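One chain comes next, on its own, written out as structure tokens in the form predicted on its own.
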Amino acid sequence: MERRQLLKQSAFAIAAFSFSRELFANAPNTHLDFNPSALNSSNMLSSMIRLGSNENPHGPSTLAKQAMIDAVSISNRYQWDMNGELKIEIAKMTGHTKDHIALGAGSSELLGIVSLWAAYKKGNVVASEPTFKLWMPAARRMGLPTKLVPLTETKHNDLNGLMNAMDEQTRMVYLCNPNNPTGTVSPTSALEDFIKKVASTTIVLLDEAYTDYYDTPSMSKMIDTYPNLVIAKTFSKTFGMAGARVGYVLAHPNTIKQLNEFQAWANAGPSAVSMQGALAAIKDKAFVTYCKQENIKAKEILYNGFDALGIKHIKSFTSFVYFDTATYKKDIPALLLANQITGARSFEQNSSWLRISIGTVAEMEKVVAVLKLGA
């Protein structure tokens, strides 16, 4: 390996290091999202009903779970082998060839890689305001400043305005669809004519972590005509495996390449333990399919909830539903806190915009029961 070649990667592997330290130590701490002193016992504790994250009440599946109990006892092993096999199995799931995948820890990581391969272009990111901003303190630290677009009254992402916001130092688009925290959905055929016109000369980074709860039309199918556009999917949601971190990006062959040498080690992000699961949550459909149909029960027992009370809310197409506490006259996040429900949570500066995970149909009866009791 010739010394330049060498020294290159060797910048690569250290920035993307420094960038996923960057990445998670900005990360919410989502794993208890409210004030551990506000309650009055351990017991209380494990009781708690947690609607912050968007995690799958329901998941990881019954296969998923004993083939990571499975993998346990061959975590000693590289999983070198499992890597091509994973990429294989959704190459198949999506439609692609493995050359079209590049696996990382969670999609959290890879849209760290990608913005690190922005970065290094040298300019800026656009971005809708209010979105999935996980990513964005470690970029700027990269020095790849954010332009930040309103969404429009709709609480939708606005395609005209990320546009207009471009300039000639734009290197990467960033597009939640559907937008998190809002669940809103761009629609497809303006989706399409905004990746044919921005991603003909800039990147565009189209994180679809929540299309499968309502078959979201994915625009991987426009990754070979326009090698700047990749897609970021995850296991964190109807197959339920958020903790176990599993995800990956979909792109051009050349694309993923380069992608690839901005990871210390390319498609090595998820441990054996957590690629086994994924194999085996890839195989049982019915369990998604299950998912899918509680969510929409339990979501709908909250939009009910809300229309009684009067409550303004968007009909989401995610795991998650945005409402407007305007009208409500107690304190809805430390109305449910003392109830033991925590995760409604605020998105936006100075807005009585909330946003609130979906749990089980048992979980949003609470919630319901709470929010009527309070009114």
Ligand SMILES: Cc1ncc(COP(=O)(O)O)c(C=O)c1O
Second form
Amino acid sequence: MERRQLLKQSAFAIAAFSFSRELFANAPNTHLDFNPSALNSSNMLSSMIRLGSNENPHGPSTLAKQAMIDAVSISNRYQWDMNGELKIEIAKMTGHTKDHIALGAGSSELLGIVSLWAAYKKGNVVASEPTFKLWMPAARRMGLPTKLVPLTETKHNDLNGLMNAMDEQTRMVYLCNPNNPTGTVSPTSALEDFIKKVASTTIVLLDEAYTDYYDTPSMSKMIDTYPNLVIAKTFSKTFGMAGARVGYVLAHPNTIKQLNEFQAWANAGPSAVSMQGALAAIKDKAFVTYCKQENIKAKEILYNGFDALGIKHIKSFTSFVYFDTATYKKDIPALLLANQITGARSFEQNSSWLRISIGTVAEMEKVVAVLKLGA
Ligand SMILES: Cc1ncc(COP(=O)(O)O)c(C=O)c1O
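Since we've got the form predicted on its own here, give me the form predicted together with the ligand too.
Starting with the chain above, the whole complex follows.
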């Protein structure tokens, strides 16, 4: 594709993306992930390096792909048995029982279900700013206003600040650990204290989408003691199945029952094809290990590039990095886009900090080369 044609199409994609943001104009502080549908029409996906949605550039694994191909032929049938089968395998993987698990079409669906549960109790939700907010506009429309609490100076969740922001109307606190977009983790003991204090009265929705990258300890060991604690997990990241839409929550069996009542039908989430993929993905441990190692290698390349250019960045426990563009002379998203790299973007108003997803080693080498040439 001609460079000029590509830039023209990129401009179109950005315009379409901006338009989709406008649709959410009534929802302040919404962050939408990069909108690939804007690119689909111009068939640009294959030519662009996509670093906007923290997708795993290596997935799905060969075993998961084959399982999904094989499952296509049985997708005329409802997936009754598979739901239980997948819950049993997730239970083995996480050290719980199938009664501690609800499945969804990605963890996003379940973040919505948990906020519906909280909205039903009437009140407000407390969360960090910035954090993963894709589910918040729907929660607000369901009558669950959001109280946002700035991160600390070091871009960590401010656990005390979150507790201080709670009032008698607070029905839920959402916490993303490691946090998206900053990649920071809270110390385990501080998190435990936080859960002990908050979950005795209030729903704590703990989003652990990225714990697997660095084996960040899961707080799921606390779900039996704290029925208000709901842990959200996904097959979209280390398992590399974002488009297959498989997620789950871990919670006390009584909590799972209550959440199931907010689902039209507890078996309606992931498709038969996706569940077969997830079952195979759980078995393919070598693939997950490979993805984690590649993520570290690719991230080191980016860190080294940033260091060489004097770009401040935060050590990330995830598959993305938060960095400060204040010392770089050019507009980094525009520079990257002109070189067919999309996704570096801002999550804070009037801030020089951006997030970029970690792609393959070759992709991050290209990012660094572009930044060095542009400096
Ligand atoms: C923190 C966090 N939670 C949840 C999700 C949604 O994941 P899923 O694909 O499981 O809906 C994402 C996706 O990027 C995320 O970053």
